[in-house]
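Next up: just one chain, as structure tokens, the form predicted alone.
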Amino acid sequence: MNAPFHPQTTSLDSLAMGTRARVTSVDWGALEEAEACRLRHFGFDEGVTVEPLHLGPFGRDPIAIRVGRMTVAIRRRHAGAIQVQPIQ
């Protein structure tokens, strides 16, 4: 299944950090299961904003990232299922 276009959309893994970003859409199927149901309780779903806030240390993973007044880390592969519209 095609995920909907979106103009000017990035992956969360792109985002540059300090960029508030609301979610336009994510590849659940790009998920396993497990990991889908992680990023469903961290309140990952369309149009909830995010902030990518930092990297890991070791080969930049895990990322923080604000989800709403909420702090979580996840795997760089993991924001790279989750598609974002930067907010101007």
Contents of the next structure:
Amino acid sequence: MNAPFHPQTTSLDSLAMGTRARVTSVDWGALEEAEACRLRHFGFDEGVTVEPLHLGPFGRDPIAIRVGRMTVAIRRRHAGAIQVQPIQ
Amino acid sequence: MNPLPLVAVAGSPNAGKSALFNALTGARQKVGNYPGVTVERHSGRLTLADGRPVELVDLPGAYSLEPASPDEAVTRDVLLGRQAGERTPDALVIVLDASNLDNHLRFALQLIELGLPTIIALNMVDLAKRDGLELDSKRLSVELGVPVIETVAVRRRGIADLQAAVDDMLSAPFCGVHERVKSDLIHLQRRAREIATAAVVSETPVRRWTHRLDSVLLHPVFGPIILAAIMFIMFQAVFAWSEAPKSWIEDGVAWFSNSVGPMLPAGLLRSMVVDGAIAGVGAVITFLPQILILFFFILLLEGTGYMVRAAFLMDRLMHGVGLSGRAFIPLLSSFACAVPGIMATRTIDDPKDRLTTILVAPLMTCSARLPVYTLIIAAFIPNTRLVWGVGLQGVVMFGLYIAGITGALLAAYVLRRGVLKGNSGGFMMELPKYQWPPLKDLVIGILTRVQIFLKRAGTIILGTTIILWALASIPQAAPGQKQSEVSIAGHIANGIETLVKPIGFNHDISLALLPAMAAREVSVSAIATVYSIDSPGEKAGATKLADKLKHRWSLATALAFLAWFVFAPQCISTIAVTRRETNGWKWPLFMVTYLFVLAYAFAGLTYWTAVALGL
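Mind sharing the form predicted in complex with its partner chain? What's above is the form predicted alone.
Then the entire complex follows, led off by the chain already shown.
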């Protein structure tokens, strides 16, 4: 992962439910083209506020995340490519 | 004559585009297909205030002009005038979800750059208000440079204003479309956010309904329990609620058969109409109520937004066998019929995920198998009660459903490790707001399905029953001979019988297998036709048929026949739709082969086990 270092940054999949955070970087290279395209469509981008809301009942996967005014479901693997900084 | 002006309706998924399209066009809609691709084309007619007609086309939902699925590619190509079989639209109506502007505006900005005359329908303003979001549509119109009309499509609010705006737009002169879209996505997204922020008058944070519902419906413990309960109610309804209407249809068919019969001269013609056409088609249309109820539930779950939640809950389990949660919806629809189920796989982005889902969809017990299951169970399984409220017949029926589901999951698992090896794709879905779908949209959806089903009954099923009747009646048996053995069909069946004898199938079944290729439910009417030709004195009827079967088949044969139907790809429509959806004969042939092999193996296993147990 070549994300720039930020104090207290963490990947989106390790963020606790209900914690609001700001996206600091997205490792687009770790995703397939169509997946990256879909994430962009959902509005994932640097500076956007996200909040994980729900976890899938089996294996804590997928994750439902609020991004902007939308709620979207993505797999844990994809959330791992997104670096965030929790908002105090 | 000039063609009608063409207005395209575009928007992101979950913007309420279809509801708006329904509100503008009413029930006068045409569903077709774009040539060469497997994307449905929905069009309808809108009449302007002065009586001029306009053709409206509902483009597939898309998030941007950079397609991530075949549907989105069609949307792009139509708008750029590159789609075969479609004119370049004369104007564009963009549907936006008022409470999701920062996302939906990006697509709108892209579309406005195309340079077509454009109107924005700012939809679901009522839901935005409920969430404490007040918008300034005039400001939005100034920022975007196109008219903005506030609408609530499901309550038909703002529809007249929108029609008037379409009228104005078509009357204005127009200077052609731009060839290319200039701005990149990231730039557009940032601009979209700026405009969305500018258009917000006030925003009061309120606890959203959708959020509250989701905390229960997506709860790690209650979520799956509620999903299981909903599935249970759905299948309970399909069987219990359909009892009464089913018997009305049966009575109606019997009355019709008894009234028409005497009007025709006795002999071949009467036999063809009564034993062939009426008995065959009648046996099939009695399943209309069950199909209606099943589609009602599926459309309701889709319309409320719950279906996506079901996919969310099931994703991890489906992922385990190499499918995605998105496959849950097509597979669930396949309980009604594999044809719409396979068509619903278009929402799966990953090609291997999609192909696997298509190949296993026929294993889900479709409603056409019900007539077969019901008949055999009624004839051979005693109606004993196991515990209060649970009968042996119901348990066997449930077991057959489970066998189909298990078969589908195992087949997916094997396919994903064999011919369709590869990384399983992702699962990325928007969880839309919950809403109550307008009754009108539900009715339109159900009526479309009824039409398709009745058309099938009127063409394929009617045709095959008459052909089967002819094959089974010619040549006429001499006294003392059995009609089902001397006829042409009898000779064909003899050939099939040598193949299926090892797995316990008799002459009657061999005879029914051939026409059942047209549609599974035909096998019931085929057996009914054969028996009613064999014994012309008796009246055909489901209970009578069950009694006859009891005397002519052994229990082992009946069980093998059930096992066969769990797997056998006995449906030409499914094969045809698979060919269409996979663009070639390779995969439908593969599907037919693997399913026949499974059917033969499991019917055989069932038969040999049953015989060994002395059944």
